[in-house]
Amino acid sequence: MEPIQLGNGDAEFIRKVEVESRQDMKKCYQCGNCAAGCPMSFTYDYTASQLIRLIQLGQRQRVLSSRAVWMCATCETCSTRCPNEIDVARVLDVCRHMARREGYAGERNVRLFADAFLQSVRMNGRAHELGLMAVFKLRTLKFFADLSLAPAMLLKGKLPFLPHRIKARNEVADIFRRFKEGRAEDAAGGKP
C-alpha cells in the first residue's frame, strides 16, 4: 500500500460524500466496530473503517477505485454497530454510485453482476435467479463456469424458470425512477 500524503486531500469529494449520504464523516473516530462485524471484509482491499478514514482524508481515487465499494453486500451490519450512528452502508453505496458516475471501473465481473442484479429487480420487482445468471453469463461470456451446480439447484427449486410476481412491482419501479431523478437533486443539496 502506498503512503498517503496528508496535505493532498480532495475537500470537494468529502463534501459530496457527506451531502449524498447525509452523513457527517467527522463523527467517525475509527473504533473499528464496522470492520469487525462485516461479513464481506475478507473480500475487501480496505475495511469499512479504512474507507471511512480515506474519505475523511479526501482520498477520492483510492476510495472510488477500491474493491470494497463493489463487494459491500449492504447488509447494514456496519451501520448497526456504529456507536456514532453513521450509516456506513449508505456511505459505501454512495461511493459505489460515485465510482460508476466518475468512470472508476471496479472489477468488471463484480460490476456486471451488480448491473444484472439491478436489472432483474427493476424488471421483476425482485431478483429472478435464473434470469440474473443468464444475463450475467451472457455479459461475461463464461457460459460454462459453474454449470455443474445447475442440476442440483434446479432440483431444489433454487432456479425457477419463471420470475416470481410480486404485488408491489410498481412501487419497486417507482424506487428506481425516484433514484434516477433524485440523484441530481440530492447532489445539489435538495430534498431527499
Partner chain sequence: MKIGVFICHCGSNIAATVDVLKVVESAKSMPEVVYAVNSMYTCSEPGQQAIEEAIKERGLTGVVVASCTPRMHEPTFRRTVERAGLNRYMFEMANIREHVSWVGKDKAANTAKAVDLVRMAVEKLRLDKVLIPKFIPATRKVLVIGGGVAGIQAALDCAEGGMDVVMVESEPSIGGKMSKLDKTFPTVDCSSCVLGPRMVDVAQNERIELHAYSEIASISGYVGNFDVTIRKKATYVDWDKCTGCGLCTEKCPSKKSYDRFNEGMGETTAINIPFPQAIPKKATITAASCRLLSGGKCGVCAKICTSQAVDYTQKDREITVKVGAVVAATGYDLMDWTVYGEYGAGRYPDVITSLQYERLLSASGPTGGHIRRPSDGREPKEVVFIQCVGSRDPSVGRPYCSGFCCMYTAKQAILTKDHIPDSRSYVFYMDIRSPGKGYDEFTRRAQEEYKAQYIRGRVSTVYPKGDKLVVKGVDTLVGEQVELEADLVVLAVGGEASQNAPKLAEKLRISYDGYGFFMEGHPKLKPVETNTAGVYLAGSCQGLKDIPSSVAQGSAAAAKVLGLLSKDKLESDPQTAGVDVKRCVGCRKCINVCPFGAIREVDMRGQIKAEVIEAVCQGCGLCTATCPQGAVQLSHFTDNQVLAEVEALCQS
Given for the second form:
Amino acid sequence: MEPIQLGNGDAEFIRKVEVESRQDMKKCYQCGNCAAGCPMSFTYDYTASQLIRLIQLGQRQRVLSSRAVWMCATCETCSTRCPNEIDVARVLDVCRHMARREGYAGERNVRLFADAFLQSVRMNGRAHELGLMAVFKLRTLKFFADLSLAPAMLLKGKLPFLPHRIKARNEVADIFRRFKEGRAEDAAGGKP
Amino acid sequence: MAIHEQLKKIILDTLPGVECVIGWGPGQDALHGSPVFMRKPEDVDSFMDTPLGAFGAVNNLALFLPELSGKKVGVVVKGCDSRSIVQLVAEKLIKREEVVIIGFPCEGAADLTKIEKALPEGREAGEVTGAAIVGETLKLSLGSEEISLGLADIKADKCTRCKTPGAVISDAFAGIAGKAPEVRDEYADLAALEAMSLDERFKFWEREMSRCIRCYACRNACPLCVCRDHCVAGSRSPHWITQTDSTRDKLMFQIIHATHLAGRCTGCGECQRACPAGIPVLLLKRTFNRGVAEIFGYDAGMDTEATPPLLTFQVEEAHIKEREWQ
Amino acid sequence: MPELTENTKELRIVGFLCNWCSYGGADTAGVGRFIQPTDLRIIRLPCSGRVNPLFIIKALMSGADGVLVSGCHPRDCHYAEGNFYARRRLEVFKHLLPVLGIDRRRFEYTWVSASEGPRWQKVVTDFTAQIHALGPAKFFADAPELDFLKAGEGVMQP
Amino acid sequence: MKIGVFICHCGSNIAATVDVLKVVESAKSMPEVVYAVNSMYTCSEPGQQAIEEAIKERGLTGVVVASCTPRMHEPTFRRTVERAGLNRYMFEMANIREHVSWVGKDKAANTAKAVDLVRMAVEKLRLDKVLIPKFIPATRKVLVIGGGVAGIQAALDCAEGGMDVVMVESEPSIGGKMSKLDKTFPTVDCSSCVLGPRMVDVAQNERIELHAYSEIASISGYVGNFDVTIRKKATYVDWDKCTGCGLCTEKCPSKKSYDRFNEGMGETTAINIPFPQAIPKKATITAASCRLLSGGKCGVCAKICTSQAVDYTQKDREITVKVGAVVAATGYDLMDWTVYGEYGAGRYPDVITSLQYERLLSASGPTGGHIRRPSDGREPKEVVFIQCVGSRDPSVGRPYCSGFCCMYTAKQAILTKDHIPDSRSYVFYMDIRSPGKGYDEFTRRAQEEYKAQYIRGRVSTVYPKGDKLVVKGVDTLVGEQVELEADLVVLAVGGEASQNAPKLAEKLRISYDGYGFFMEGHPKLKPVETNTAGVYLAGSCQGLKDIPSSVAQGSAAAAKVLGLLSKDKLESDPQTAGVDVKRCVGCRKCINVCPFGAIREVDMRGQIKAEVIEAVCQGCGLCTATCPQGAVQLSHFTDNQVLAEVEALCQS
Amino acid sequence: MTTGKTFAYYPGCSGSGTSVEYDKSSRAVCEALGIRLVDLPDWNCCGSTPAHQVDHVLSAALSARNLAQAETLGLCETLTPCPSCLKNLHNAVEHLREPGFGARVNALVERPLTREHSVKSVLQIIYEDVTPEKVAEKVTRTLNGLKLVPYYGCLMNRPGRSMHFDDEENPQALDKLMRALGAEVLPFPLKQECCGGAMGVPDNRITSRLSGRLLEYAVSLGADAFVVACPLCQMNLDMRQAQAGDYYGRGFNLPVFYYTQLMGIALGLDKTRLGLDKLIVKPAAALAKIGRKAKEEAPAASGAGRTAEAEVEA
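Please move on to the form predicted in complex with the partner chain, as the form predicted on its own is already shown.
Following is the full complex, with the preceding chain placed first.
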C-alpha cells in the first residue's frame, strides 16, 4: 500500500464529515472502544476506530471506498461506549452518504437492498416486503438465498402478496423527488 | 361586624402589649389619609375614620418599622404591605417577634393621581368636600357638584396584579382572607415602554427625569431602603453622583435605588406614589423584579426564610447561560 | 454591519477585569503577541465580585460605548465565590439596559482564565466588533464632570 | 500630591509600537503630575535608582510606572519607592506592554491607549492612601488533616522542625491508601515495611497529637490563629483503656460486617481493629453491624474485655484546638466504577478493582496473600487488567489521567506472575504513562521478564459464561477484535477527589476545581500553598499523584508551615476592606456575602455595625460591591478610585 | 398511570407483514392497560435503516410526514412498537432541533411540523407510565414456570444520552415486566448484542452468525423461550433460526415471543388477538410449562407476590 501522504490530507473532507455528522473528529483519541464492541467488525476492512483515524488524516479515498462504511448495521454500540461521546454510527452513516453521492460502488448487495427498499417506499408509501425482495433478487440474481423462508411466511400470512398502499402516495413520492432535485441543500444555501 | 370594626377591636386588644399600633387615619382632605400611631385606646377612634375607608389606606406602613426596631409595635397591613414586612424580616432588618401584624382582606387601594385626573378640569383634590363609596363607585362632592367614579378606574395599578389580598404573614386577621387570585404579572407597564425603540426609551427617560427635583421622596417612601441617612446620593465617599441639576445624575440616582432593590423590591409602588413630579420610577425597579423572577423564580417578600437572590448563589445556575456570549 | 477596519474611529470600551484570571489572561495574550483591536482599556480589580454593576452604567452614562467584565471561570475564583455573586448581579443588571434605551449588547460579561491568551484575544476582537457594529453610544450630554475630580479638591475624607 | 511618572521603553518591547516621548509629554499635563520621564529599562538597577533619586530630589509623594504588567513588577517597584522613603502603596502601574505594545500594531492608537492608561493610573494614585501592614500574633501549632502518607510526612517533618502537630484522621487508623497496598512500584518493596515505621513514629512522637476516627467539624479564624473544632466519632471503645489485644474481635459473634480496610474483599467483625499494623491499634465498633447497638442482645465484647474498655453508651464528642496553620492531606477516593454497565456494573463478583486486588495480593489481606477469585475461591490463571476505568473518560466526567494506574497495573501483573507462576496476565491499555525514575523500565520488565501480554486497545464488554468471564476487546495495533475467557478481571479504576473534599474546602475557605481537587496557589510557583493564607496542601487532595510525589509534597507543605510560623508575629496585607462606621447601618449584607467570614457584627453603643477582621480579609472587595451605602471600602480599590478610573477613560 | 391517555400510534410496515402478531398483541395489551392508541392516518414508511443510510435529511423527512399526520389528530406524543421506527422518528425529532437541519427537511415535505414532538416505544410507556407493579395487579394468569431470556436489541435504549429510556448497558424493562407476569427471567448478558439487524437480506450469513451466538447462549442458560420487543430481532431469531442452526451445525428450537404476546396471555386476553400461531418456532412446548408449579396460587395473590419479588431482585 502506498504511504499516506500526511501533507495531502483533505481538510474539506474532514470539515464535511464534521458538519454533516455534527461530530467533532478531533475529540477522538483512538482508544479503540468503538472497534472493540462492533458486532460487524468481522466484515470490515478497516475497524471503526481506524476509519475515524483515517478521517482525522483526511483520507477521503480510503474512507469512502472502504467496505466498513457499508457494512455498519447502525447498532450504536460504538456510539454508546465512546468515552468522548462521539456518535460513531452517525459518522459512518455520513460517510456512506458521501460515498453514495460521489458514486463509490460500495457493497453491492447492501446498496441494492437499500435501493429496492426505498423504491418500494417511494412507489407505495410503505415498504412491501415481498415486492422489494423480488426487486432485490432480480437485481442481485440471488434467487435462492432466503428462498426457504418464503413458504412458511406465506403460510403464516406474514408476506402479503399485494402492497399496502397509502392514499397520499404522491406526498411520499414528492419527498423523494425533491430530495433528488437537491431541494434540501438549496434550502440550506448549498451543501455545507 | 364590618371589617373596619373588627380591625378596631383587634387594635384595641393589641395595644396593651405594644408601643403603638400603626394604622391609617384622616389626612389633609377628604381624599387623602395619613398614617396614625395609636398608643391609647382613644387614638383608635380615628382609625380608618375617613370617607374612603380601607380604599383610602394607601400608605405602606411597613416603612416605619425599621426605625422602630427594638420596640414592639403593631401594624395594620394590606397584603402588599405585608410583603415588605416579610422582606424586612427575611433580611433581618426587623425582628419578627417585635411586630404584631394585623391583616385584613384588602379589596384594593385608591390611586389618588387617578382620582385627581378624573376631577373636572381645573378642580383640585383639596376642593373635594365629601366622599363616599357606594357599591362599586366613589361619589365625590365638590361643593354643589357631584361626580361619581368607578372604583375599578381609580384603583392603583399594583392592585390589578395583586397576588396577596390577604397578608402573607399575620398575627391577627380581620375577617376571612380570600383565596389568592391566580394573577400573573404580565408587566404590561414595561411592555408599553418596550414597545418604543431604544432611542425613544432613551428620550423618554431624559424627558421624565428632567422633571425630577431631587427631593428623594421616592427613597424616603421606600420601606426597604436601608441606607436612610447614609444614602450615597449625599455622599462624597463614595461619590457616585454630583449635587448638580443634571438629568444624568438624576437618572443615575434612580438606577442606584433600583439596583439596591434588585431582588428585594416587593413592588409596593410607594416610591412612585410619593413622587411629586409623577415620574414613573417604579418601572426601573420592576425591570429588575421581572429579571429576578425570570432568572431565579424569586418574588421578594413572600418567604421570611428566603435569601435575596443577589446575596447568594448556586454553583450551577439553572437559568443563567453565561456562556452564550463567547 | 460595518466592518472593523484600521480606519474606523476608535470607540470607548471599558473593561473590568479580575486580577487573578482575566487580567492574567490579557497578559498571556500580550506575551503571545495576540494582536487585538486597541479600543479596550482595562481597569484592574481584585475580583469580578468587586464589580458593582453600577460601575457599568456609570461608564455607559459617562460616554463609554461598551463595557466588558471578565472574571475567573466559575469554580476557579481566586476568592472561591466572588464570580458566583458577580454572575448573578451582572446577569440581572443586563435587564436594565434596554429599558433605559441602551442596547444590551453594549455590555457583556465572560470568563477568561490566566492561561487563555487566545481566548482573550477572541473576546476582545469579538466584543470590539460588536460595539463597532452598534456604533457610538448616545449619552447624556448635559452631565458635568464629577466635581471631586476637579483639580485641587484632592482626596475625600471618609 | 506630587506625582512622578516613569514611562518605560522596555528596550524596544514598548518603544517599537508606542511613542514613549509623546506619552511622557501627555503625562506632564495630567493633574498633580510634577515630573514625567522616560526610561530604557525601568526595572533595571539604574532604572530603579532613577525613581529613588527623583523621589528624593523632587519630593515626589506618589509614583506611576508605565511598563509591563503589575503582576510582574509591582512588588519590585513597591520596594523601590519604599527604599526612597515613600509608603509602598503610594504607587501605581500602567500596563503598556502586555496590554498595549505587544497586542496592537497601530502606533498612534497604541500611544493614545498608553496615555489613557497612564491617566487612569494617575487618577487612581491621587486617591491612594498610605497603608501600613499590621502584625498579628500566631499560634505555633499546625493541624494536619488526613493521615495518609502525605499527611504523615508533613506531620513528621513539622514535628522534626519543632512544631506541635495535631493530626486528624477520619478512619480508625492512619496509613491511608498506601497501607492497603501490598507492594509499591517500581521497586516492588513491601508497602507496610516502608510505611509501617513512619506510622509508628507518628504514634510515638511527643509533638504529634493524633485524633483518629475523627473529622473536622468547623474551622474559624485566620492565618496564625485558627480555631478548630474536631469531632471525635464514637468508637464505643474507650481508647485510653483499650490495649489492642484483639480478643474482642475474636469473640464477636457478628462476623458479617463490611470490611472497609479490605475493600469488601472479606468480612470482618462488628468490633474490629482494621489491620494488624493499625495506628492507633485500638478496637472500634461498627454500630450498624453490632448486635447490641442495633437493638439486639449481645454484649460479648464488653464481657470479654479484660480492661473494661467497651462502652456502648459512648457518643460523638467535640474538642477544640488552636493552630496557626493547616495542612490538608485528605487524599482521594476511587471513582465509582459501577457506572460502567459494560463491565457488569458490579454484578459479577470476579470483576474487581485494583485496590481490591491489592488486598488479595497482600499477606495481611483476607486471603493471606493467596490470590483467590471472590466467586469461588479458585486460583485464577487468566487475569485481565483493564486500564483507564474512570480515567480519560469525558463521558463519565473524568477526562483526566489518574497518573498512577499504568504503574500499579504493571506491578500487579508482575505480582500475579510471582504468586501464580503458571498464570497469564493481559493488560488492555490506551497509552502507557510511565514518566518517572525507573518507571518505564518497570513497565518493560512486566512485559519482558514477567511476560505480561499488553494489548493496545479497549475492552468493550465483559460478561459471564459458565464460570469464566468473556472479555471482548480490540487490539488496535493489528486492527482486530480479540476475545478471551478470563478467570478474573481487574479494573484499574481511576481516582477522584474525595467525596467530602468540597465540604472541607468550604470549611477551610479554599477553592477547588471542577472535580473537587483543592486549588493550589499557583500551578508552578505555589504548588502547596492555597489562596487562603496559612492553609497548605499535600498529596492527592490537590491532584492525583503517586507515593513519591505525595511524600515530596508533604515535606514541601511542612517547609512552608515551618517558614510561616518561624516568627511569632505575622505581617498582614493592608489592602483589606474597612468599614466607615458612620456610614454603616448594620444591614449585615457584607457579612452574609464575605467568602472568608472576615466581617463580623459588633455592637457599638446599641447600634449594629460591621467590622472587618483585617487578618482574615483577603481583599476581594465583594463586600464593597455589596454595601448599598458604600460604607465598606476596599483599600486601594475604593469606589472612588474605580469611578476615577472610569471618568479618566470616559472624559478623555 | 396513563390509563385513559391518548397517543398517536405508528404501527410500522412490518406490523402488517412480518410482525403482524406484534401489532395485534400490542394493540390488545394497550387496550387492556387503558392506553388509548389512535392510528396515524395514512402513515408512510419511516424509511427504516435504508433511508438513514442513504441520507439523514431524507430519513427525517419521511418521519416528519408521519409526525405531521399526528398533528392532524392534534397529538404530539407518538408511540410505536418497533424500535427501528422509533429510532427514525426519534432521531428526526432530535435532528430537527439542530440548526439548519429543519430548513432542509422542510424543503422536502408538504407540511412542516408546527409543534415539538415526543416519540416513545409502547414498551417505554408500559414500563414507565403504567409500571410493572400496576401490570402485576392485572395479571389473571401468572406465567409461573416459564423461563425467559429477555432480548432488547440494539436500538431501544442506546445511546442513553439520546434515547433516555432505561439503562443503556443493562436495561430492565422486559426483565421487570416479565417478572411482574410471574415468569422466571434468566440473566442474559447479551441482551443488547446485535442480532444482525437488516443485514439478513443482503447476506444472511451475517445474521446467522450474530443471532446464532445469542441463541446458543440462551439455550445454554436453559431458557424456554426468548422474549423480544423488536420485529427485526424477532425475525432474525425466529424466522432465521433455522439458518443460524445450519450456520452453527445444530438446532435450537427456541420460540421467540413478543413481550406483548406474553403480557396478553398473563392478562387473560383473547388468544386470537395475540397471534401466537404466527410464530415460526412453535411455542406450544414453552407455553405448556406455564403454571407447572404453584398452580393453586390465587391470581391476585400471586401478582402481588411477584411484585415484591421483582423489587427485591431489582
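Residue numbers count along the first chain shown, from 1. Since we're looking at a predicted model, the values are computed, not measured. We call the rigid core whatever largest set of C-alpha positions still superposes within 1.5 Å between the two forms.
Participant: So that I can tell if residue 175 moves, could you say whether its C-alpha shifts by at least 2 Å between the two forms after the core superposition?
Facilitator: Yes; residue 175 is a residue whose C-alpha shifts (by 2 Å or more) between the two forms when the cores are overlaid.
Participant: Could you check, with the core superposed, whether the Cα atom of residue 99 shifts 2 Å or more between the two forms?
Facilitator: No; that C-alpha moves by less than 2 Å between the two forms.
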